[in-house]
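Consider the single chain below, provided in structure tokens and representing the form predicted alone.
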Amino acid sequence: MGLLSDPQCRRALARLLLRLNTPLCVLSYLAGLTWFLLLPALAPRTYLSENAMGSTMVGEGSDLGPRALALARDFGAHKRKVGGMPVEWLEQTMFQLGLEVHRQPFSRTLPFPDEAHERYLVRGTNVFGVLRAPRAASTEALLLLVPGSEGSKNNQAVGLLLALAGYCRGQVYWAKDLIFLVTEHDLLGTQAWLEAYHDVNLTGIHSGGVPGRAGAIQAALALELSSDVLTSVDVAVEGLNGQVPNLDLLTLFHSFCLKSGLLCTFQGKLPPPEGPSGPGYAQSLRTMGLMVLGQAGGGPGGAHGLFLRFRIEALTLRGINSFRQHKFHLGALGRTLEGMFRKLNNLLERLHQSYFLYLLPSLSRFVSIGSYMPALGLLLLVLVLRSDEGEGDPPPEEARGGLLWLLPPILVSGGAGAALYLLPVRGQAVATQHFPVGEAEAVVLALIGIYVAGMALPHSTHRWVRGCPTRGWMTLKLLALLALALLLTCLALLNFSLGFLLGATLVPPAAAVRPGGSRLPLAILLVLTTPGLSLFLAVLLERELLEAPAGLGEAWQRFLGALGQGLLQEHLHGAHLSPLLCLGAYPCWLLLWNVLFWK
């Protein structure tokens, strides 16, 4: 405290800070990437911290492998008749099996056609049936999910779900109500439940309203089942704007796929070999950049993704029948979900003891958020240090210029960015009027034409104003750099994955961009690191890390697939992607673009 105290001491350090910015800015990046990169090796084991499903293990009793596979055919066989979801036979079957059976209407007008689905004007039906809880009164509740699909995909998913409920019918421990939904319309048709269920409109879905309730849901399972066997389960965590659920309940259904002996992987990727290096360490490095690109795009890995918005701890379960030798049949994974229910209710609370914020490197390890948060501080480093150039006091005449000439160029980044967030969606129908293309299409192309137009427009705009200092841009560069910092430090605890891949692109070109002598390679890393070829670069890695390399090609259409869908996911799910890069990111990289080309 002394040597702050100082005025002397305070100015020496200023004066060493000056001196060394450079390659200190240079060593905390790198720190910063290094940090990142070294999570993966020191991440502990994954461990159960609520002590209702700490203690030993339930006994499963249910075979429900060639039940589940008659049910499967029905399915299939009504839903091939009727051309769609089978409304009154999944009704009149789950009556059968004792439920309390109610359906919910809904329809939804999308904001420009869906071609990934070719739907725009959506309509359908959930079914689900409720169990109610013989021990206790019915305040809270257990789900399990299945999205429907077109042509056969969930049908096998189905079928379990209905041999599950049956199951569950016959037996007197539960202290939790049931609940068997089945969605229509897959992401969609979860919004509409969920919404309804809660009594909320967050996104202007049109429902028919929930006409029968259960408790306060505590957990919940979705679903993804299209095979008679599988060889592995695949589990999803990535929730809706990098969400994740409790980690106790991803460790408490890898824990009963050791028991039973089902295969459990994640991100597609088998657990990893042991060890500090080698093929352990790479496989981990994998899996977790698959996460942390998953988690920066902001949409949900899978239906559980729409629950933790509302405070529900979910996870996506997806079968997979590939070439393995080793197979399990339904029953398998009837005795997992089975057991993972009865554990759950046990639960006198809800999840809270383990953690909300973490990443994993595979599903018998964990990245805590006191772990990873220091790599993104390493790079918010590099922001503050820069903030501090400075070459010495700057001229009288200067000091009492006004601050009036920072607005021309403030108001341009910050319309050019508001215009890329609204235009593109409100314009299609003018864009359709004007050239032959479709709506999805006119969307796409307007987002990429107003957000080339930024970059062209004139950035010079500090001149419009008398009084403009010779070397405001270095003013112009602190206020780029303070917002850059702002947005980031708000993704750090909103996105921690969307915040550093930012912070990893852009931290480099705000540390080093100035006006004068050759422009032309600061020129050529702002565009390298602009957020839009930023999105281009994540598809690339994100198929090589899949192990599926894309050419340059499909990665362009990967890229648009991507910027659709980016938008889409805003109006139909809230994302927070698409407002983020727009009015955020796009808007600090413009300042930035300014600053290069200070006149």
Contents of the next structure:
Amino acid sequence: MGLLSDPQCRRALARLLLRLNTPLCVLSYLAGLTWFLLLPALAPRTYLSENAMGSTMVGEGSDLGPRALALARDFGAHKRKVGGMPVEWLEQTMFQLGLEVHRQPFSRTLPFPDEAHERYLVRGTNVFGVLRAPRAASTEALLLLVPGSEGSKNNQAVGLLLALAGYCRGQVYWAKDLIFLVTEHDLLGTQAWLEAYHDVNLTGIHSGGVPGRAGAIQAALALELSSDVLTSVDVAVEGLNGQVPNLDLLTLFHSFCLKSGLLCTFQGKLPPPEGPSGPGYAQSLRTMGLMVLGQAGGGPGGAHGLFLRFRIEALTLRGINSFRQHKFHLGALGRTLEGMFRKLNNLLERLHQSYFLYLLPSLSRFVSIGSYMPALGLLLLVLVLRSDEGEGDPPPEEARGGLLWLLPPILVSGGAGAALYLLPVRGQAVATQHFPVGEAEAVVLALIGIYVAGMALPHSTHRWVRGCPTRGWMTLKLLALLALALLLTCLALLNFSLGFLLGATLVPPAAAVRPGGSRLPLAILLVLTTPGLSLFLAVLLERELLEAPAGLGEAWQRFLGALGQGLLQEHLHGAHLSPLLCLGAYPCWLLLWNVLFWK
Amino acid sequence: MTQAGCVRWRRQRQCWQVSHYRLFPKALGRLVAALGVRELHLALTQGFWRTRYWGQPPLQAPAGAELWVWFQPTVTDVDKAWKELSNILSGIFCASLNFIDSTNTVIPTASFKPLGLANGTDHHLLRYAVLPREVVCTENLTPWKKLLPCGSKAGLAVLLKAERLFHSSYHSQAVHIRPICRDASCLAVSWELRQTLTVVFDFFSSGQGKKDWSLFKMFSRTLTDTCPLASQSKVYVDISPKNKEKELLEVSPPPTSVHEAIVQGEKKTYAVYDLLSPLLFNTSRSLNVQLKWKRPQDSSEMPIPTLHAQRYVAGYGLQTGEICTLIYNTHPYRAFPVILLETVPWYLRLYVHTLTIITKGKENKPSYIHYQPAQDRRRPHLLEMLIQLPANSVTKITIQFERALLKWTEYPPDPNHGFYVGSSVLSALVPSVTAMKDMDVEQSPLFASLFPSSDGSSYFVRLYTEPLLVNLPTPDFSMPYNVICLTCTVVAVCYGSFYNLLTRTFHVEEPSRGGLAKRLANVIRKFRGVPPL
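Shown: the form predicted alone; wanted: the form predicted in complex with its partner chain:
First the chain shown before, then all remaining chains and molecules of the complex.
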């Protein structure tokens, strides 16, 4: 630190930083991106940290296949007959299996109609059975969940759940209670049940209480399965707001995949062949890209995603039936579930040994927080380097007059963000009265409208700016850079993926923007990296990574759907993406836009 | 699905000074005399009695270990005697009762009354503690069996084989010592030692859904003889018809007699096998009581007990939480009061102002409330309330708490398992549905006579709720090394340099000219002893 206390050195350092500012910024940005792209190649293998699950051997003795199919058929028949969830039948069946059965009704009015799922006023009933562990005082529990849906979706999963419940009831080794839960209206029911179980109300859902409890839930598995045979099992980890379960749970699943020979995929992709070969790297990068996109979206990647907030480690297992030749019976999946529950049953403490923050380039490899953080750190360095850009110049005389002139641009961009956040949902009634559109459409169109209209604001703010110094844009830009750096730093800790994507798009225009000169290329760059357009590009990129590229028209439809879903998820589950973008990223971007059109 | 088998013994001995040890175990007798114990109740339990589904328990105990003791008024230092007592009992029963200390001991004011003869109820002579984490197993059963006069060699106790008893859903063994009247005139006092064992067997999986049972199936033993020292040795089988229909079950062999009694507000019919009666062992040498249901029961709708409760932790996250207790009164038209005793460890900081009691949407004001706040590392919270439960109602009692951050040495080896909060205790005089006659105590079965019945219209019930498992904010214990390294580096580098920057005075030095030559000259001048240039 002699470097800083020596005024000469300090001056030399500052001069160097100022002189090489632009190359350093470019270098730092490129280094950040490269670091990120190299992550899949350098990822270590996953390993099981939890001793209680690692060394203990469990044998899986169940053969649930035929039983599960029969129960699934029964369930399907009763579902058709009732025209919804066959609550009575489920209760009866669970009771006969020897479980303690409870039901939990709930109802919810969505803020605006959900067009993807075609629902607005939702009323449903969750049914769950508790297998009480002998000689335990119901202080801990494990949970198996099937999110019930419309139609014949997930019937087989319910069958497998019931068959597994029947099998587990006959076993003597349970040390934790097992909860078998079938929810109605998939995630809505799950959210209602979770809130009722923890006796909190986070999303304004109306639900009856949970009459039977089993203590602290240690881990949960959600099961989605809609076919009698399956070719592979896909696992989903991304939860609400980018949370992921403890890595040990995923490793446990992977180890059972290897043991039972079941074909297991992550993001629909098999682990790539070992070795530093080209295609392996490309596939890892695709898989990680998909995970980053999914995590950045902040929506729950399955019913398990809602459990993570309550510190319940959870995974979703999806049975896939594709065109592969080799098919597995339900019994194979049943044995995997049984084995996982037996190992989780052995847990002495809740899962805490392994990583809570990681990215997955494949099912068998992981990137820990220590490896991926520098990528975002290098992006943030650009903002810091850029913020002392003006330091070398003599301070403008007028700046001492006060900073009151800064208020209008800040207030206006903040106000635009608030309007973007509040108006679409609040004002849907007004919109539907005056325009011939449905409520859901009105919300999405209002969102886009306000977003675009916000871009016209710099012109109106200049009218109110009084006593502004000539080089005032520098102060404004400094403010925008600091706000952006603050936002990204917070995001880096909460949801790395979202932070990195926002950083990768917003940092270059933030660093480059300045008024005067040729405005057009900068304006194009800014428009291209606006959070709204980034979202659209992310939709395109996701289809590309899934190897199912979408045309512009289809992508536009998906983009509109994503906007609606993003707003709904905030109200239904408490997702943070839309408030973050509306109140954080968008005002930041408007400030930069303001700088560009500074007069 | 379940059957509760209960076995009880009683023996009586001379008053305050225990002097004859023909039946009374010497270890306990000397303990009682030496430490001035008036009444002692110890229960070791594994599992949880599910009142809602299994019905009112004959004698419930909280999961883990429970100990409550009334001392004689002559005892001067009750705390010291209590400490000594728990340590000795710990040795006798091979249980971790030595972990009872001031942080988990409370002095309830209303919930626990002496059950035996008492001429004073100064609650300062009472101590109560629960260890919810205690695991009960064979090593606790063996010393308990040794207290019996015949050990486990003869009599009913031959059934008590550990490998069967612990293959069950619920296991609770208890020891109750109290002074009682020797006869009806009550001129002399006897000591009573009562050992109870409650076991719930689950035959759901092994019986293919049928609920038939036999002694052999449960204990893999049959009864062959009685303990020669016993004056009474009986097996009671509850054969009361569930609904007014014809009898659905049959017991074999035919019982020696049928006894009708009103136990806990319900009319019960018991098939009694008197092992001392010579008729019983006439036909076969061993007795294997069997119970068969005549037709399979489609829905085993147990009548819901009048009083039952549920407790849980609400909320999420590691900062705050809420303890919720739901108390159900299912009596169709009678309201009755209940005393609730909550003991909460100090590391959950209760916010007493958030205590709310809601019945049927309205606030329910407790008529008696006794609260003793916790002191960090010294004593737990104690909350006792007398709450009126209206007929056919659910009462929700909530109280918020904050989770304390412990010192790093205070965490157990498995901190991420969570911390236990012991069961809360509900004591109530529950109005009975059927009117009770005053029964002759001698006539009634032993298991019905521990709690005194106040009058004919109600009966005493003590219930325990579930223990809770609460997570506290836990540091990552693999981190200290990293933390120490990081902190030291940060302190050394940042603090040192910033302190330097802030305290030093800077003045710009004129750059020296002719650097190398001057330095050389200075070196030479130094050798010559001349001041430098």
